[in-house]
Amino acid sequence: MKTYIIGNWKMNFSTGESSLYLHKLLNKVPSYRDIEVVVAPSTLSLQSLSLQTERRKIKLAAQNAYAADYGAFTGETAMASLRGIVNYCLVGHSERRHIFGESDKDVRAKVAAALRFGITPILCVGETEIERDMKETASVIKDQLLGGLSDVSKEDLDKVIIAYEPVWAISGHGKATIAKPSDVDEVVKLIRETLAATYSKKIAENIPVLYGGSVKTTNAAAYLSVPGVNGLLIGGASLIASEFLGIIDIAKRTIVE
């Protein structure tokens, strides 16, 4: 299974800045067979960057899209419009859930829409600090995971990626306590056990599971060493070339080891 290193640029960089930054990354990132490097720029930048990027080195992801294929939805972008531009789309990111109020129903519809148009959905799941303190992590993760996958056929489950991103460990959300590898290990096991019980052991083993939450060069190796973690979803560190490239290098060394 490949290791995924995904940089979520969030609402940073103008179109011109995005182009310059991608150019810098393309000059430094080699073509890997066992590492999939992905960046998620703003929607406005996606079209131009899709013409600039070398997909054997770096693929593109959308940060968000709407579930309907077309219609009177002012300001939204359909998955249909992203087909051929991106390979991936983040779905259910904690900021979409907790800032913009996306429900499990919204997330479920977006996962299905991405698959309709040949885009790999990266389904994000994670508990808040309050939910963690109330010992509700397991129920929250199960609800978000199975809710997001409920419209996906068994045949399409291998086209989905899961990302565990605890809200309490994301920089900018409260005190952002750094998650310990043991915390990540516990939830990744829960995710795979839930998938095995709901679908099959084979499906549970074959779905890539990523970790996201204040990932940096200083902790990337520890997270990548957690059994069952197949990559990283990176926020702030993906905006700094030395950090992002350093994490890619760490991923390569981890695979070799």
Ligand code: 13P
Given for the second form:
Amino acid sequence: MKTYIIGNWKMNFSTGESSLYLHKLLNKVPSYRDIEVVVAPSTLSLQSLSLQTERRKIKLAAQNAYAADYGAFTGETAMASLRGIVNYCLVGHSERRHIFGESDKDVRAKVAAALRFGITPILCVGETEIERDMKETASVIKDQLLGGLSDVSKEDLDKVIIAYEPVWAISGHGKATIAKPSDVDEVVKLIRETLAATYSKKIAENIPVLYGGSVKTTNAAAYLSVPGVNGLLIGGASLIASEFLGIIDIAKRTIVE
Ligand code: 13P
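Okay, that one was the form predicted alone. Can I see the form predicted in complex with this ligand too?
Shown next: the complete complex, the earlier chain at its head.
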């Protein structure tokens, strides 16, 4: 399975800055066979960056899109209109769930819409600090996972990526606790066990599961070494070229070792 290194730029960089930054990355990132490098810029930048990028080196993801194909949905961008522009779309990122009130029902519709247009959904799941303290992690993860996938046919399950992002470990919301590799291990196991029990062992083994939350060059190797982690979803550190490129380098070395 490939290792995914995905930079979520969140609401940072103007279109000009995005283009300059992508240019810088393209100059430094070789074309890897076993590492899929992806960046998720703002929706506004996607069209121009799709013309600029060399997809064998860096592919694009949308950070969000709407499930309906067209219609009276002021301010939204249809998954349909991203076809041909992006290969991936983040769905149900915790900032979408908790700041913008996205429900499991919204998330499910977006996962299905992405698949309808040949876009790989990256379904994000993760518990909040309060849920963790209340020992609700397992039930929250199961609900978000199965809720998000419940409209996906068995044949399409190999076109989905899962990202575990504990909300309490995401930087940019004030204090963030760094998740221990053992915390990640526990939830990644739970995700695969849930997929195996609901679908099949084969499906559970074949779905890539990523980790995200305060990933940096200093901890990337430890997270990539957790069994069953197939890549990283990086926020803050992906905005700094030396950090993002450093993490790609670490991924390369971790795979070889
Ligand atoms: P940070 O790496 O800034 O903690 O963000 C993680 C994230 O939300 C990626 O989607």
